[in-house]
Amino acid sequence: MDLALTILVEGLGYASYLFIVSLGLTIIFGVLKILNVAHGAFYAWGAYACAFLIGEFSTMGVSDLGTMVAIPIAALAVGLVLGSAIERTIIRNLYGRDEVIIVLATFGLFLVLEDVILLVFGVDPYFAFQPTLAIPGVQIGGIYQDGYKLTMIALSLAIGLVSWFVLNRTHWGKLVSAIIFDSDLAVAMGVNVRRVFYVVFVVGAVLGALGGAYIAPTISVSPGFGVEVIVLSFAVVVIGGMGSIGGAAIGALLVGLLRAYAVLQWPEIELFVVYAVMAAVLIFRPEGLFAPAKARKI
C-alpha cells in the first residue's frame, strides 16, 4: 500500500510539470502544424530566468514564500518576449512549409537558444530552493509528502481545466477549433488566422516557460537540462496524440506513473519503459491514443 501511494504521488508530481510543457507543445502543433523542437528552449529559459530572479529576490530580503512571485514573472517574460520575437521573425516564415524543413529550422533555433543561455546566465548551475522551504509538507496515508510538489499537481490540474474551458466554451476557442478544422475556410469566413497563430504560439511558449519556472526550485538548473524534457515531451505528445489536450494529459500521466514505478522498482530501465510504451503506441496506433479525428475533405 505504501509503495502504491508513493508511486502515485511521485508519478503525479512528475506528470504535472511534464503535462504543462507538453500542453504548450501540443497546442502549437494542433493549431499551427509546427513541430516546435525549440519548445525545450522555452522550458530552459523559464527555469533559468526563475532561478535567477529567486536568487535576486532572496538577496534583497524577500521571504521564501515571496520569492514564488518569480515563477509567473519568469514564465510571462520568457513567453511574451522570447516567444513573441521568435514567432514574428522565424516561425511565421515556416507556416505551410514541409515538415522536414520545420523540424530542422526549429532544431537549429533550439541549439542557438541553448548557447545564448550560456552567454546570458553563464555555465555555473543555479540552485533556487527557497520556494520549496515556504510550503510545508503533509502526511498522506502515513507518508510525508513534499508540499511544493502537491502545489505543482494542483497547478497542472487547474491549467488543464482552464484550457478545456477556453477551447470548448469561449468564442476564442471556437475560432481556434475552426482553424484546426480548416484554416482555408476560416480565412474565407473572415478569421484573422495570422493573429490566432501568433496568440497560440505565445501561449504555448508561456506554458513551456512555466513548466521550467515551476520545476526550477526542485532541481539544479544547469546547461543542457532542457534536452531531456523536450524528448520526454515529444514522447508524451506522441503517446497521447499530436494536437490533443486530453491526449497530453493521459500521455503525461502514463509517462509519470511508469517512470515512478521504474525508478522505485527497476531504476536501470527508467527511460526504457517510457520509450517502450511510445514505440508500442506507434506500432498499433501511429496517430496516438487520443488524436483528434481528421476531417475528410471532398
The other form holds:
Amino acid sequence: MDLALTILVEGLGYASYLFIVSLGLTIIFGVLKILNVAHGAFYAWGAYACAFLIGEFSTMGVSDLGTMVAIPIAALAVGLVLGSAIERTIIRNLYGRDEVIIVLATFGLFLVLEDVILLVFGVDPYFAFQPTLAIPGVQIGGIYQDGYKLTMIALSLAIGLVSWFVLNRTHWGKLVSAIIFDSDLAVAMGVNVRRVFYVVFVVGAVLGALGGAYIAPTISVSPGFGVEVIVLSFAVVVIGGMGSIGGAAIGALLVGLLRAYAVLQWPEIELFVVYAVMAAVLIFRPEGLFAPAKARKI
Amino acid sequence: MDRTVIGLTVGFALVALLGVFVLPDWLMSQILIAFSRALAVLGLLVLWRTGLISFGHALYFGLGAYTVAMLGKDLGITEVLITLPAAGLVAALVGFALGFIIRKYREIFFAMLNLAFSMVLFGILVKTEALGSTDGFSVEQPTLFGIGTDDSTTKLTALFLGICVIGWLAAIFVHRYLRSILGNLTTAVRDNEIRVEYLGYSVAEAIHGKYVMSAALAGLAGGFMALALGQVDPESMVNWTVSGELVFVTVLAGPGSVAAPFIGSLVFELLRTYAFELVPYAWQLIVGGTLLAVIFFLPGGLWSVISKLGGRSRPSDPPANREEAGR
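Now show me the form predicted together with the partner chain, since the one above was the form predicted alone.
Below, the chain from earlier opens the complete complex, with every other chain and molecule after it.
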C-alpha cells in the first residue's frame, strides 16, 4: 500500500512537470505542424534563468518563499524574448518546407541555443533549492511527502484546466481549433494564421520554459540536461497523440507513473520502458491514443 | 562504365594513394572515421530520396558496432572478413524484421518510430552490466587473414585501405541500385505512391527493401567505427544524438550523388574537430549554425556546390527536395 502510494505521488510529480513541457510541444505541433526540437532549449533556458534569479534574490535577502517569484519571471522572460526572437527569425521562414527539414532546422537551433547557455551561464552547475525549503512537507498515509512536489501537481492541474478553457470556451481557442483542423480553410475564412502561429509558438515557449523553471529548484542545473527532456516529451506527445491537450495529459501520466514504477521496482527497464510503450502505441495507434480528429480532405 | 563509376573509382583510388603516401596519421584517422560514418549516410540517402528520414539509425549503427565487439570478446573471433559481414548481416536481419512494421509509416511517424526502437536498444545496453553498461568495453585487436598487428601506423593504414575499398564498393553498389528499375522507384514513391501502385509495384515492398539496405549499410558503418575507435559504448554508438549526426551529415552532403556522403562526412568530421579545438565550449554552436545555414541557403547540400562548380547540370538527378520540384 505504502509502495503504491509512493509510486503514485512520485509518478504524479514527474508527470506534472512532463505535462507542462509536453503541452508546449504539443500545441506548437498541433497548430504549426512543427516538431520543435528546440523546445528542449526553452526548457533548459527557463531552468538556468530561474536558478540564476533565485540565487540573485537570495543574496539580496529575499525570503525562501519570496524567491519563488523567480519561476514565473524566468518562464515569461525566456518564453517571450527567446520564443519571439526565434519565431521571427527562423521558424517564420520555414513554414511550408518539408516536415522533416523543419525538424532538422530546429535540431540545429537546439544545438546553437545549448551552447549559448554555456557562454552566458558558464559550465558550473547551479543549485537553487531555496523554494523547496519554503514549502513544508505533508504527511499522507503515514509517508512524508515533499511539499514542493505537491505544488507542482497543483500547478499542472491548473494549467491543464486553463488551457482546456481557453481552447474550448474562447474566441482565440476557436481560431486555434480551426487552424488545427484545416489551416488552408482557416486562411480562406479570413483567419490571420501567421499571427495565431506567432502567439501559439510564444505560448508554447513559455510553457517549455515554465517546466524548466519549476523543476530547477529540485535538481542541479548543469550543462546538457535539456537533452533528455526532449526525447521524453516527444514520447509523451507521441503516446498521447500529437496536437492533443488531453493526450499530453494522458501521455504524461502514463510516462510519469511507468517511470516511477520502474525506478522503484524494476530499475533494469527504467530507461527504455517509455520508448517501448511509445513504439507499441505507434504500432497499434499511429496517431496516438488521443489524436485530434483529422479533417477529411477531398 | 558511366561517369559516376569512373569518378568514384578515380576518387577513392586518389584518396587511398594520398592516404598511404602523403597524408599525416591524424588526417588518415579522421578520414577513416568520416568514411565509416559515410557508409551509414549512404543508406540514409537512399531513404531520403524516397522521402523518408529516420531518426533512429543509431539502432543499426550500434548493432553493427556491438556485433563486431562481442564476436571478439565472447567468441574470440577477430577476423574482419567474418566480423564486418556479420555486423552488416545482424543489422540487416533486425531491419528486415522491424521493416514489416516500419514500412507502413511515413513522414514524422517513420522518423519517430525508428527513434523509439533505437532508444529501446540504448536503454537495454545502458543497463546491461555484462556489456560494460555506460562505459562500454574495448574491441579486441582485429585480424585480417589471421594476421594482427600492434603497430598503430600499420593498423591505421590497413583499416584506412579497408574503408576505401568498402566505401568504393558500397557507393558503386548503391549507384547501380538507384539506376535499376527498383531503384528508380525511389523517387517515384516519394512523388506519388498511388501511381506507383497503379504501375504494378508494391510500395511497401520497395520501401522495405530500401530500409533493409540502409540498415545493413548502417551496421557495416558501425562495425567499422568500432574497429576505428577500438571501443564501443552506448553513448557514442546508439544514443539518439548519433542518429542526429547521421541525419545531419545526410542533409549537409545533399542527396545529389552517392559520392556526397563521403565528402559531407569528411567535412563534418573536420568541422567538428576544428570547432572543438577553436572553441571548446561552443562547438555545438558552430555545428548547429552550419546545419541552419545549409537548410536556409544550400538546400541541395554541399554536393549542389560541387556540381555547380563542375558546371554540369544533371537533369537525371532528383531535386534536393519537394520545393525545388516546383510544388
